[in-house]
Every structure is written in structure tokens, then in C-alpha cells.
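Next up: a single chain in C-alpha cells, the form predicted alone.
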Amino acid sequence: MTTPLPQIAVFSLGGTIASTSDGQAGTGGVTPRLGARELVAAVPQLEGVATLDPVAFRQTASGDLTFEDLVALAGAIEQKLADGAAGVVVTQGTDSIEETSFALSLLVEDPRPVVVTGAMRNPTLAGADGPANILSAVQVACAPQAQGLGTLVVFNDEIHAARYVRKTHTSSTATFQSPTVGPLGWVVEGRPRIALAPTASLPLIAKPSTEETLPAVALLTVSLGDDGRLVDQVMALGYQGLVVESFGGGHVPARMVAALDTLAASIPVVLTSRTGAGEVLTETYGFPGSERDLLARGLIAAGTLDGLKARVLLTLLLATRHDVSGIREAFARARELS
């Protein structure tokens, strides 16, 4: 008897992987035009790998995706899994993959693989990488060894955990890297290889309502000579939380401390590093503006989460009505599992 192929749902959101021209000379650059059905049809090697269920979910540049889109997508993914899909692939623009994949890892309550991919070269270019990335993503989504790893990013034949992956180059097909831990594995000759596995998944977040706009959280990168004037504007502009990308292991100029101290008494302020790798320190330095000083003033350490991912987690926590105590506890759990 022939073993039935696994069923994989493929959601398309737009982005470079789906971008083409309108066929008229001189009308400008490429824009997202292709849906999931066209994307999988362009990869004949998928035949014999899986039975595909294409879903054109959004058609946009990834920078225009919203948290509301991701909450709706997480619900649609869970419905496909409940209907019997063995796994899910999401295609989208690369500009926000590190954020969207992490959000899905917090929102999708199922051990079956959710794999996010895209392309750096659009379909009109020689050597477009979208078809190869789709093929690898589907192969990973079918793999039993990918279950229980949380949301994955598959790109350039590498398999990355959503909680660590970053876009590191504006145009290279090897743009996605996980600086702190490296990739979990790779795909070779059509077979996924998992060399490393996270110790545990981060705690799931209850899905916010799609009926309301999610809270606004600001992201501020500290730079040389910063005096904290932007910090003073956070509440005035209506933000309900702040993530600070600090120097090194968790440091800011001393002149910023008073503003952060005042703000942390009113809204949650999360401390990350602008380096993009490693872990925020908690007990090494003691000068004004050091990590010990800032944490003593009520800032919340983000552990290994970079600024982009800490902002995703803080936004979803605020959207599900967590108070500062609950947010502090959630970030503490995230640090323990990193």
C-alpha cells in the first residue's frame, strides 16, 4: 500500500518571494502579486513530498504586517492543524521574519511544525531563492524530528529557532543567522537534520482579541551621547511600554537614568542589548546607568531576547492584560528557558 503524503498548509503573506512586475516596461519595481497557489506551482519538486493546501492570507510588504495580522494568522494556523495538517509553512517578506516568527512561536499552541520562509531574490531575478526555500521549508514541516521545536525559520537550507534568528544582511541569501546559538540544523539532499534542540519552548501567550488594536510599545536604541529626551516623550506619545536596546551588557549613559527611573514607575520598561547576541547582564557592573543600577530602578531584564523580540513579547503580554508583576514574571521565565 502507498503511504499517504503528509498534508501541509502553505500560507502566503506577500513579500519579495511573491513580488513580480506588472509586465509593463518603465512602471517601477516589483511588488507582491503572487499567492500561495502560484508559489507552490513554481516548485515541481514538491510533488511526492506533501499534499499542499495553499492559502493566500495576505498580500503585502512584510513591513506593513501588524500584530493584528499575526493574531489572525495564528488562529488560522491552529484551525488548519485542527483539521489534520501535519505542519504549516508561512511565506512572507524577510524584513520582519525575525519578529513574525517569534510572535507565532508565542501564539500557536501545537507541537506540529510551523515553518516561516521567504526569499532575498524576487522571481524576476536570475537565481531566485524562493523556490528552494519553499521546498526546504515543506520538507522540514513534514519531518517528525521538527515537532516540538517551536516555530522555525528555514532559509538557505538552514533551520533556525524563531527565538534566536536575526536578519543580518540587506541582500545576501545567507542573511538569516542565529548569533547566540547558531542554527538548529540544516537540510541536505531533501532530508532535514536537527543537530541541536532548545531545552524548552517559551510559555505560550493567550491570543489577544482581533477586535481591538494592540498596545503600542516603543523601541529605543541607546547611542553615544544620548541624553534621554526621547525617553521623556514615550508616555506623552501614548506608548504603553518601552524596550531599551542598551550598550553592551545592559548599560546607558548616566544622564538617561533619571528619565528611565521615572518612566519605569509608570509603565513596563524592558532592558535588552543593542549588540544582537549574548545575554543582558544582571549583577556585574555597579556604576550609574549600569545593569545593576537600572534593574534596581525597576527595569526588566530581557535575557537573550534582542530588542525586536522583547518588543513582541511585551506587546503580547500587555495585549492580554498582564500587569507589571506578570510581565516581570514572564520575562523571568523566558530568561530561565533561554
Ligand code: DAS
Given for the second form:
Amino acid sequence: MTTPLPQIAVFSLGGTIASTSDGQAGTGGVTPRLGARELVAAVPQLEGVATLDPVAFRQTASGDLTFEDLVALAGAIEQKLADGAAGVVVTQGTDSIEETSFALSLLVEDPRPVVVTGAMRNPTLAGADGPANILSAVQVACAPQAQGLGTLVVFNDEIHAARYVRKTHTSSTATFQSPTVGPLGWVVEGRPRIALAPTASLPLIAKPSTEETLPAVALLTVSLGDDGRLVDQVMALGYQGLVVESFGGGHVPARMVAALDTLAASIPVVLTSRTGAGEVLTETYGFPGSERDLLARGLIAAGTLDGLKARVLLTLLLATRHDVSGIREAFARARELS
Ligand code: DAS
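Follow the form predicted alone with the form predicted together with ligand DAS, if you could.
Let's see the whole complex now, leading with the same chain.
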């Protein structure tokens, strides 16, 4: 008797992996046109790996995806898993994978693998990487050893944890890197290898209601000579939270401090680093605008979460009506579980 193949749901959301031209030369640029069915049909090597259940979920550039789309996607993924899928693959544009994969890791309540992938070279180019990425994503989604690792990003034959992965290059097929911890593993000869596993995952967040508009959270990168005038505008513009990508270990120019101090008295302000790796400091420097100064004024340290990921977490916490103390607690947990 032959063992049935694992069933894998494949959701397509658009992006480069799905982008082709309209066939008329010179009419300008590729756009998302292919759905999940066409994407998997272009990878004959999938036969014998899994039984695929293609779902055309969205057809867009990934910068146009919204938190509402992700809440709906998380629900649809859970439904497929409840119906018996062994795992799930999501194909989408790479521009926002570092955010979408992290949001899914906070929203999908199931240990079975959810694997996000995409492509840097569209299907009209020589060496298009979409088919290879779909194949290795499905192989990882089928792998029992990929269970319980949270949402994964599989790209260029590497397996990354959603929590740490970053897009680091505008065009390289090796764009996805996890600078703080490295990849969890890789795929070789079709076999997923998990070399490292996270010690724990961040607590799940209940799916927010999308009946009302989700709260807006601003992300501000601090730069040389900054004076804080944008910080002064944050509440007037209707933002309900701010994430600051600060210098180095958690520092801002002294002349920004007053504005941040005032804002942190009214809405949550989260402190991250613009460096892209490592952890925000909490107890080293004592100058005005240092991490100690800012944390004493009520800013919340994000640990190893970078600005984009801290913004995802803060948005979902606000959307599920966490108050400031609940938000502090959630970021404290995130720091502990780094
Ligand atoms: N940069 C493209 C991609 O890599 C577009 C997008 O993100 O949708 O898929």
C-alpha cells in the first residue's frame, strides 16, 4: 500500500513570482497575473512531493497588502489546516515578506508549517527563482521537523524564522537573511534540514476584528541632526502608536527627547534600532537621548525585534485592545524569548 502524499494548501497573493507582461512588447513592465494554480503547474518536480490545493487569494504588489488581508489570510490558513492540510505555502511579493510572515506567526494558531516564499526574478527572466522557491517551500511545508517553528520564510534554499528574517537586497536572489541569528536551516537535494530551532515562540495574538479600521502605527527612522519635529505631528496625524528606529543600541539626538517624552505619556512608543541586527540596550548609556534616558521616560524596548516587526506587533496589540500595560508586558515577553 502506498502512503498518501501530504496535502499542502498553496495561497497566491501576487508579487514578482506571479508577474508577467501582457505579451505586447514595449508596453511597460510586468504585473501580477498568475494565480496559485498556474504557479504550481509550472513546477513539475512537485509531483510526488505533495497533493496541492491551490488558492488564488489576492493578486497584488505586496506593498499593497494590508493588515486586514493578513487577518483574513490567517483565518483561511487555519481553515485549510482544520480541513486536514499537512502544511501551507504562501506565495507573495518579497517587498513585505518580513512583515507579513511575522504577522502570520502571531496570528496562526497551529503547529503545522506555514511557509512564505516569493521570487526576485519574475517568470519572464532567465533564471527565474520562483519555481525553485515554490518547490523547496512545499518540501519544507511537508516536513515533520518544520512543525512548531512558527511561520517560516523559505527562499534561495534557506529556511528562516519569520521573527528574524529581513529583506536585505533590492535584486539579489539571496536577499532574505536573518542577521541576528542566521537561517534555521536549508534545503539540500529536496531534503529540509533544520539545524537550529527557536527556544520558544512569541505568544499568539487573537485575530482582531476587521469590521473597524485597524489602528495606525507610525515608524520613524532617526537620522543625523534630527530635531523631533515629526514626533510632534504623530498624534495630530491620528497615529495610535509610534515605533522609533533609533541609532545603534537605542539612541536619539538629545533635542528629540522632549518630543518623545511628551508623546510616550499619551500613546505607546517603542524603541528599536536602525542597525538591523542585535538587541536594543537597556542599561548601558546615560547621556540625554540614550536608551536608559528614553526607557526611563516610558519608551518600550523592543529587544531583537526590528522596526518593521515591532510595528507589526504593536499594531496587532492595539487592534486587540491591549492597553499600555498589556503592550509593555507583550514586549517584555518578546525580549525574554529572544
Ligand atoms: N518587489 C516585488 C517582489 O519581489 C514586488 C512585490 O513585492 O510585490 O515580489
